[in-house]
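Given as C-alpha cells, the chain that follows is alone and in the form predicted alone.
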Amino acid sequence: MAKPLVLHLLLLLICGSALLSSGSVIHPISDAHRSAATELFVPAADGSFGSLEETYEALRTFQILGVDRSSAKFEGTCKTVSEKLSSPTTTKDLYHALKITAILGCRTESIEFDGITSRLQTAVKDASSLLELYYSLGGLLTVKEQGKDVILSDADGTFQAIKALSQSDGRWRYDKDSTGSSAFAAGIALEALASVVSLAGSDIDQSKIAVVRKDITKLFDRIKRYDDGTLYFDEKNVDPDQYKGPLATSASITSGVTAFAAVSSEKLNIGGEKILGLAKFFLSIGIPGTAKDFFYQINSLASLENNRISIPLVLSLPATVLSLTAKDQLKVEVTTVFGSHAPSLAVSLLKVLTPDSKEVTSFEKKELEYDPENRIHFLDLSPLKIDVGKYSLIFKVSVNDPEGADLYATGDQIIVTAFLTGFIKVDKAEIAVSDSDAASESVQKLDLSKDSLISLSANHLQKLRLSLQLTTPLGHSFKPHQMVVKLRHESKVEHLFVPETSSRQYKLVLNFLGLVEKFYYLSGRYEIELAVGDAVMENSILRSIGSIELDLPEAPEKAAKPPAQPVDPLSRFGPKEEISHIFRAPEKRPPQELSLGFMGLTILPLLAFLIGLLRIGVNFKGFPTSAVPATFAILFHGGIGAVLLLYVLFWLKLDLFTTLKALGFLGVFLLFVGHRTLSYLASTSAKQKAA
C-alpha cells in the first residue's frame, strides 16, 4: 500500500515543482498580512510591545494596514507614553514616544511641547551624528504636525551639516569619524534633509535641494536588480556590525526618498520603472517572519502608495492555473501595492511565450476587456487556439489619461507565468507478448478509461511491449513531465521502466531474456502499473492495467539475490498477533482435612502457654504506676500485639514487601518506647535494692 502512495506523492512533486518553477506571484498586500500583523506583534498587558521603537514599529503598522488601535485599547500605553515625555530621556526614545502619541491620538493636555520643542532644538545643535539629527529632526516635525508651531533655528546650517557627510556615490556616512559610507544611512540623511525642509522658516536654498536630487541620481545608479525586473538596493564595503541587510537598506532608501520628493518643488529624475521594481521587490517577499522586516516592508510600501516620482501599478492573476476544460478566463487584477483601485486603463496581451522562449505564432495581439462592477480585466482564451502548456504571458499596461500618465508606473512589458491544463487523450493504446524473432504476437487493446484488467503469460525468450499516445485538446502530440511503467513482483520486488517517444508514440519494449539477471531470475506473477503525470494534465493517470506471468530459468549459484524490503512504517500499527499461552497444571496439594490438622497442631503450643500462665498466675506488681512510664508501658505492649497481628494479616492478605514495610516503622517504634519502659524498670529495680 506505501509503494503506490510513494509513487502518487511522486508525481504529485512533480507537478508542484512545475508549478513553482515559474517563481512567486506577485499580489499586493491582502487580509493575510493584516492576520499575520496581529500573530507578529503580540502586546504585553500595559499594551507596550516591548521599547518605544517595537511598539512604535508596531502601532505603526497596524496604522497602515487598518488594524484596531483605539486608545481604550492602549490607555496604558499612552500613559507610559506621556511619562516618558515629561521626563529626561534620549532623543531617540523621544522621537518614538512623539510618534505613538500620534498615532493613539493621546492626550495632551499634560504634555509640555514647548519644552519638548526646547530639548529637541538643542539636541539639533549639539548633534554629533546622523541618527542624532534625524531622531531631533524627526520629533520636530511630530509636534509640527500635532498643530504646534515649530521652526527649526539655523535650517540652513543643519541642511549642510547634514550634506557634509555625503559621499560622492550617492551614500552617507553616520558621523565625522565614520570611515566607511553606507546605503541605510543615506536612506535616513534624505528623510532627515526632508524634516529641515519642512521645519525651516524660509524656503531653502534651490541650489543645495539641486545637489540633493543629483545625489539621489548616484544613489539609483547603484541599485541591483533581478531578470523579472525587480529592483532592490544592498550595502556594500560596510562593517559588519553596519550591514542592514537588502530589506533593510530598500526601506531606508525608500522612505528617505518619497519624504525628500515630497517636500521638493521639482520632481526627482527617477524613471518609473525603478519605483515599480522596488515595489516588486518589497511585494516579492510574501509575509516576512519577524516583526522588524514586517514593519520595513509595509512601512515602504506605504511610502509608496502615494508619493511625489511615481505610483507604482501592480498587475496580478487571481488565478495562474487556468482550465481550457472548463473554459476559463483569463483574469487580471492592476491595483496600487496596497490593492486600492488604479485608474482607467489599457491591459493588452502582448505576447505569449513557450518556456523556450519561442512566440506562440497563432496568436496575436489582444486587448483585455473591463469589467466595471468587479474592476478586472478578462480574456477568453477559447478562440486563441493555444494548447496545454506553461507559457510566459506578456502584458502592456497603459493608462487611458495622459495627464496622468506620468503619475503611475506600470512599467513597459510585465511578464506572468501562467498553466493552461487540459484533458489529454490517450489512443492506441496496447499491450502484447511476442517471441524474440517477433514471428508471433499477441496483443490486446487498453481501455486506461475504464478499470478492465489484461492478464498476460511469458516465459525469458519472449518480450514484453507497450504503446501508446498522448494527445492534447488542440490533436497534437503531447510530452508528460512523467512516465513510468512499474513491474512488480509477488515478493514485492519493484522495476520502474520508461518509455521512449518514436513518431508521436511512447513505447516500451522488455527483452526478458536481458533482464532475467535484474529480475533476479525470481518467476511468478508481477502487477503491471503505468504512472502518466504532468503539470498540466488534468487526468494524470495512476493505475494498475493488469499482470504478467513470467517464467524465468532458474537462478545460478553466484546469482544477486533480491534486495530485503523495506519495512512499512504503518505495519507497527496493525493488529499484532495473537499471543497463546497455556499455563502450566498446578500441583498435586494434600487433603484439606490434613491441612486443617496440621494448622490445629501448630496451635497447641499456644494454648498451652495460656494454660500455663493461668496456673502459674499473673500478676502487675511490676508494671509502673506513673502516667508518663505506664504510658510507654502500655504502648510497648500494644506494639508487641500490633506485631503479631501483622503475622496474621500477612498470612491471610499481605504481601512480603508491604509486610516488611509495616514491620519496619513498628520496629522502629517498639525500639523507643520498649527503651524507655526498660529503662523505667531497670532504676526501680535499682532504687528498691539500694532500699
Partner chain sequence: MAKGTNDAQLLIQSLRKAYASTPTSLKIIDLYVVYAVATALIQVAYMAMVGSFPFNSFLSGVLSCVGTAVLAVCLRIQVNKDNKEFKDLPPERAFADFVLCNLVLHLVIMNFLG
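Same protein, different state: after the form predicted alone, show the form predicted in complex with the partner chain.
The next block holds one chain only.
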C-alpha cells in the first residue's frame, strides 16, 4: 500500500511544480481539423496556393495532418518550384522552394544542387540580417537532408553572428542596425542556431550552446499565463508593423526551442508544465479561420508532438453530458496533441466539486478502468450515487512507467466541467380552488404524466392553489432553473406567475381579489400552462394542464385597457388595397374648325398688305441690273428666306442648339452678302444724288 503512494509522490516531484489547470474544453487534433484544412487551403489550377511561402505552409500542413498530397496538380508545383531553384531568386524563395521539393518528394535529378549550395553559402557569409541567415541556413539544412554533402565553412563565425543579435532579456534583434527586439525574432534565431549546429556537427563549442540555453531560460521568463494553466508568448514594446500577435510569436518560439532542444546534448531547463501550457494554448484555438493561423497552430503542435524536452499529453472527454437514466459511463481519453496514443497511464478522478466549489463528500478518489480496444479510460457512475447537476471533475494523470515519466508532461490536476442529467419525478401535484376564508377546498390531483386536462371555475372572491414536489433520481428535492405558471385568456392576454418554494414543495397561491386589476377585469376562460425546466432535467415540462372559468366584476371607467395583442403579420405586411390615380383633366380645347377658321382669318391681313403694295405702285426698279451686284442681291434675299425656313424647321422639329449653329453659319453669310448689296445700293443712290 505504501509503495504506490511513494511512487505517486516521486512522479509528482518529477513532473514539476503543482499546477491547477481548470476546465477549458480542449480536444486533440482530429478529423475535423483535416477536413477544415482541405477546405481552407484550396490550391489554384496550377497547384500553387499563392506565393511560394503560402504554398509551403499549405503543403507542410497537409504533410503533418496526413492529407493526400499525391494529386496530379502538385506535379505542376514540382515543375514551377524546380524552375525557381534554377533561376536567380531571393534566399527566402530558395528556402521555401527547397522545403516544397522535400515535402512533395519531387524528382531532384534536374535540380543543380551544387549551384544552389554555393549560392546559399555565399548568402550565409554575406548575410546582414537575422532573416537572411535563417533562410540560407534552413535551405542548407534541407539540402543536407536530401542526402547531399553540405559544408558550412565558418560555423563558429555564423553562430557568433546570430548570437551577437541577442538581447539580455532573451529576445533578439532582426539586424545590427535595428533597435527594437522581439520574441518572434528570438524563435527565428533559435531555429537558425539549431541549423548551424546540425550543419557543423561537432565543431561548435559546447560552452556557446550552454549560453544559448541560458538565453532560452530568460526568454521563458517572459511567458504569459491564463488562469487555467494555458501559457503563451506575446510582444510588448514592438513597432505596430512588427507586431505579430500571440499565436505567431508563440509558434515561432515553440519551433525554435524544440529545434534547439533537438541539437543540444544537455536537456533544456524548461519544465514540462510549460510545454503542456503551450500545447493547451495551441489546442484551445480550436479550428483556426485563416490559412496562416492554421499553419502556425499545426506546425507548432507537430514540433511539440515529438520534442526532446517533454511530450504533452492532453485529457479530453468525448461527452461532457452524461445521463443517469441511460446509465452513461464517464469516458476519458488521454492522447498526444495529435490524437495518437499515449503510453500506459493511470487516470484517477480525485474530486467532484459542485458549482459553488464544495466537495461532494460522498465521493472518494477512484481510478478509472482502461479499455484497451477503444483506448478509453472509463468509470461507471451509477454505483457512485452522485445526483443530477453540474459538476467540476478533477482528474489526475500519471504515467505508469517511471522512466518514461519525465518524457511526458501531463500537468497536475485537470478540471473538467460535466453535466449529469436525469429524470425528475413530479410528486403530489395538486390544484385547488378555495374560498377566501379557506373554509372549503375542491382539490383535484394532477397527473402530469397523462394528457388529461382539468377544468375549474372560480370567481373573484376565491383563491387558486397549485402545488407540487420535484424529486431527483436519488430522492433529493430538486430546484429547477425555471418554473412558471401562465394563465392565458381567450383574447390572448397572458399573465405569468412564479411559484414559491418552501422546504420540499413548490406552491402558487393566486388570490383573485387582488389580481382583478392585473387581469384587466377580463372574465372568461383562462388556460393554465405549466413550464418546468432545467439544464439537467431530461423530462422538462411545458404543457397546458387545463382551464379555469373566471368570473370577475365589470371594469370601472378608469381601468387600464388590456395591452394590444400582436397583429397577425400577414395582415400587416400583406398586400394593401389598390390606389387609383387621378390625373389632371386635360384643358378644354376649342373645336378644330374654329381654330382653322381663325388661321385662315390671320392670312387675310397678309393678302390685304400685298394688294395694298400693288395699289401704292411698288416696283423693282431699284434692283441692280449688272451681274455681280445682282447675284449678291439675290443671295441676300435668298439668305433671309433661308433663315425664315430655318425658323420654321426649328419650330417643327429642330432643337435650339442645332438651330443656333445653323443660324451662326447663315448669319455670317447673310452679313457678308447683305453688306455687299446694301453698300452697292448706297453707292448708287449717292452717285444719283451727286449727279
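Remember, predicted model here, so these are calculated numbers, not experimental data. Each form is matched to the other, and the largest set of C-alpha atoms that superpose within 1.5 Å is called the rigid core. Residue numbers count along the first chain shown, from 1.
Remark: with the core as the superposition reference, the CA shift of F497 between these two forms reaches 2 Å or more. Superposition of the core reveals a Cα shift of 2 Å or more for N511 between these two forms.
For V567, a C-alpha deviation of 2 angstroms or more is recorded between these two forms after rigid-core alignment.
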